[in-house]
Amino acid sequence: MRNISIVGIGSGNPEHMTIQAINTLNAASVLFVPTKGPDKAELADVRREIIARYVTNPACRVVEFAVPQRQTADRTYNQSVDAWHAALAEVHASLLARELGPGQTGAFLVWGDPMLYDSTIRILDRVKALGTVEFETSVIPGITSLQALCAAHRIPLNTVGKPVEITTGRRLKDTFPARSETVAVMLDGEQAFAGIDDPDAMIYWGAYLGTSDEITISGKLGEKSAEILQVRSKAREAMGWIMDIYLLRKGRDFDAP
């Protein structure tokens, strides 16, 4: 039986690696590194640096593979993601059958934490459902961009006695501020925060967290929204890609519920 380890590697800083993650990589026969083209070469470079820095087992072999692009034309969001995951499952099934022998262990290096807005677990579940290759999986947690965001801004995630909601930009208008007073927003390609009009809202924004290119901005949403839009646009143009996250909050510790 093949074994697959899904390893969280943190949000961009190689020093985010846990001892468990390092040990898991060193126990693997094959380390799988996804590549997303020249515009996102830094994402693969961080994985390569982690391997170079921490993997000391000479028997480990690195296999890089290209990630297919998600097609969005004439499809809803769910349709495009479903088709993309199906294509990724075919790629992963081929990788495992070709590169990993029975009894061997492979490891996928996953940005952040595999359980938080990453689909590697789902994709490997699809591979199992295809029935073309048999394997067991284990998951190693990692430091998330949400943790890195709060650490960079030196804030707790929650206010005392109140919940936190994690959502996407597409869902933000359904959530903040009517339903939740603290919202962490991921995958916001449309910068939905700019459409929130609340004089009491605070924003804590960060991009490229954990990397040498890290950018953070915080303050009243109404005062910082335009600045974040401008900084984000310039950063994306300069880098060719952007990975950002933000926290919206209103209210304070010990306010009446």
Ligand SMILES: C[S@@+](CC[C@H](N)C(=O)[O-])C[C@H]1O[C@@H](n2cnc3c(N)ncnc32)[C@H](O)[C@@H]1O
The other form holds:
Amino acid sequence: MRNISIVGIGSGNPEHMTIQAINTLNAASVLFVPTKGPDKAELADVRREIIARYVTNPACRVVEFAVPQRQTADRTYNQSVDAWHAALAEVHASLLARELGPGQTGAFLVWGDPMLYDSTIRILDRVKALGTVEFETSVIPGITSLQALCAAHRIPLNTVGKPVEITTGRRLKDTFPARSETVAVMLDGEQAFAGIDDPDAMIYWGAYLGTSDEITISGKLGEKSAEILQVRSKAREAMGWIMDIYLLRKGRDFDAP
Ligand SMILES: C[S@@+](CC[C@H](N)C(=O)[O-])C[C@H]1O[C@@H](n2cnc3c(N)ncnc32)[C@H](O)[C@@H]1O
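The structure above corresponds to the form predicted alone; please provide the structure of the form predicted together with this ligand.
Whole complex next, starting from this chain.
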């Protein structure tokens, strides 16, 4: 039986790596590094830096593999993600069959934590269901971009005794400000915060968190929205890519009810 470790590597700063993650990488025969094309080369570079810095076992072999792009034309969001995951399952199945012998352990280096807006766990479940290659999995937690955001702004995630919702830009309008007082927003390609009509809400925004390019802006939404749009657009143009996350909050600690 093969073993696959799904290892959270943190969100951009190699020092996010936990001792458990380092030990798990060093125990693997093969380290699988996803690459997403030249636009996101820096994400693969962080993984390479982590391997160079922490993997001391000379028996570990690194295998890079290209991640196919999601096709969006003529399909709903769910159809598009489902088809993408099916394609990814095929890629992973042949990767494992080709690169990992029975009894060997492989590790996937997953951005942030594998449980948060990442599909490695469910894709490997799909690979198992294909039945072409047998393996067991284990998951090693990592520092998420949400933790990195709160740390960068020196804020608690929740207000006292209140819940938090985590969503995507696509769904923000269903949530804030009507349903949740604190919302964390990830995967926002449309800058959904700019369409929220609550000028007194606070926004805590961060891009490239944990890296030397980190940018953070915070303040009232009505006062900071235009600045964030401008800074984000400039940074994206200069870097060729962007990863940003933000927290929207209305109300304060000890507000009733
Ligand atoms: C596919 S999700 C992966 C999330 C990851 N598993 C985690 O634990 O944070 C990618 C989204 O995470 C957020 N993200 C990840 N790393 C980030 C970083 N260093 N700075 C800002 N946002 C980041 C962005 O919202 C981005 O669109």
